[in-house]
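Consider the single chain below, provided in structure tokens and representing the form predicted alone.
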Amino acid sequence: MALFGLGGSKTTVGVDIGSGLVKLVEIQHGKEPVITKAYAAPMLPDAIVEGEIMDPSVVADAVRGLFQTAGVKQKKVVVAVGGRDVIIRKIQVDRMKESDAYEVVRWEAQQHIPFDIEGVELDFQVLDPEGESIQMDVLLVAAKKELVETKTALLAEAGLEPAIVDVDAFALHNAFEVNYPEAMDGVAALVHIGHEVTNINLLYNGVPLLTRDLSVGTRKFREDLQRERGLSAEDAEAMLRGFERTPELDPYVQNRGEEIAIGVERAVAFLQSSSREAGAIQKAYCSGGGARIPGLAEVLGDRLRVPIEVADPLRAIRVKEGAFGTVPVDELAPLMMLAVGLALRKLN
């Protein structure tokens, strides 16, 4: 399972398979990355629930149909896994050549991973390869093999091949690093609000040290409006996609926004308790479909006492004319942070 590095192919296709939408971004790599295609298509309700694929055939059909609509012929793609079955830890081991470190890291991983080591895919990266101290910092990532195999089988059914299986948090980090280099200093929080899950990624000096998933996404906001205001799913969705805060929407944004902010606070408190270096959040960004909900960024910022910037995955990346098809770029771009991060990975 290739997780780190940025290899060398000219074109990469990143595929983000979410419970609400499946998204595709194609990037050509040259002197600078250029987005040549960016498309999204709806996923049938309940085909994916809380990250678990309930109906692989339906999901594979959606992915296949999206590739046909986008006119993408390339079969090798970059995808990601995430959720509770993915563990990310910063550990320390005796300094040695990276080529000699695998067995040592594998042994050390058993002390940090709550899974059977034989049932996981394991990868790592030395964070201070040029350091001179006796020990070196290593970023360790492990994912259950079952999780990776499920994603691989799904892509095979769609006629695709995973060239790289990434981790959600690292793919988001890739996109942020390119577009927001200033976020790579100090403690930064990246909050990605998807359809069913909110991913919290905490960075210290550009290194992702902690990732947490909350079972809160745009679906919960929509269901609140349906249940308490008697709105249809379509009307609730339209209200969430509005451009201005309204008295009718504010209470629901406030409640769910507080829930997300508390999740961020708890993640920060845990990081501070386990790392002497990390302090208070200095910068915070939100992305994903939830970032478009009117007033949500302000609610999060008020609770966390730090300005929240709605992240733009195209801020520092050139977009080829017509790459988004007939969909307005401003409408689709906020949803594409993860897919952009995947497509930024160059294939070997």
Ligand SMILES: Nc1ncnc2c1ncn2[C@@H]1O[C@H](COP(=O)(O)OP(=O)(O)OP(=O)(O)O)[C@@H](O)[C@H]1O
Contents of the next structure:
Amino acid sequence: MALFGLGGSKTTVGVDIGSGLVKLVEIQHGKEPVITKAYAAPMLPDAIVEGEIMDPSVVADAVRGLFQTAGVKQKKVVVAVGGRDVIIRKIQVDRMKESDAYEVVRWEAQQHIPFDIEGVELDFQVLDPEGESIQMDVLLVAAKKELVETKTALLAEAGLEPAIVDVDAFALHNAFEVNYPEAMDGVAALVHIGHEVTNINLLYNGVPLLTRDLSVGTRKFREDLQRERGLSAEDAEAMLRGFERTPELDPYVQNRGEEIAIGVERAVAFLQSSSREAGAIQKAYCSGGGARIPGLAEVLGDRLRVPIEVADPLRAIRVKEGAFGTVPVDELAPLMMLAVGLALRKLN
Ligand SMILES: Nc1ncnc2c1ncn2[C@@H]1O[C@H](COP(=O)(O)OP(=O)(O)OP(=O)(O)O)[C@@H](O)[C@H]1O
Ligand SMILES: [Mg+2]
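Can I have the other form now, the form predicted in complex with the named molecule, not the form predicted alone?
The complete assembly is shown below, putting the previous chain first.
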């Protein structure tokens, strides 16, 4: 599924424009996908606030700079949109050929999305194409056109062009599915903890049924440490990017971990109320810069009472030597989940 697509080459460049870091992953699609480049560059503070681009030229500069550093010449890229103005819903419609379903799904979509259908990019996928019941399950995705337009304009300012505009939750799912096929049974939670936003994605039998955003990320942890421990921004950041749990950091990890866990529990409760067959979560995975915070994954797992691990978007994908430049791969890998998911999309 994609909201918009052009077609193109054998190499895909995925760009994840975050409020903390811009990330780029290049994948060559041969017999198997190979990551040929993976780079990140910091975003200036407050250029993006909670997913909203405040200063397009600053953001465009960061993107352009990253492409230069990485030595990527390709102009067509895959990006994603997310947040409140993207809606994902499982709906049911009378069974028919997928090619005939668009009008029906579009009509149905009006009952499920809280904004004007005219201002929306829509896509859908039949989840049980081989099914024999009278109705079929359809995964519907709708995003405000505005989101796609803003992203396109931003890329243009950076000298780039969108080959595909994906949705955050699907891109994360894409990377996750390739690397964790064993998580495609029952209910799994993927908790992607960024700089300002945490995306909670619930998968049921491999289908990304529910996505929710929380306004928590590494920034809040850092601000806790600055405010309550009197640390400088640099020292606080270093602690969050460290490798050890410490008594100084632990209370904040507990508190914010609790906040994230409650968000996951609410999402699970919602999923169970809307999808009767879905049971309890069996396993959770975390990714994003926040997944590196010492002790956070453990706190989440304990609180949710499920096994949890930090998801590695490179677990099943070959990485060309030197693709990460001089940065240690394991430090950056969890942050690359979304960008890997974008770059896994084939353009032709
Ligand atoms: N090696 C690293 N380099 C840079 N930042 C790191 C590193 N390890 C952990 N971090 C933390 O991860 C954060 C960025 O995480 P991530 O890239 O997932 O967020 P983002 O996508 O920029 O944010 P959002 O999606 O919320 O807008 C940084 O702000 C920093 O706190
Ligand atoms: Mg992010």
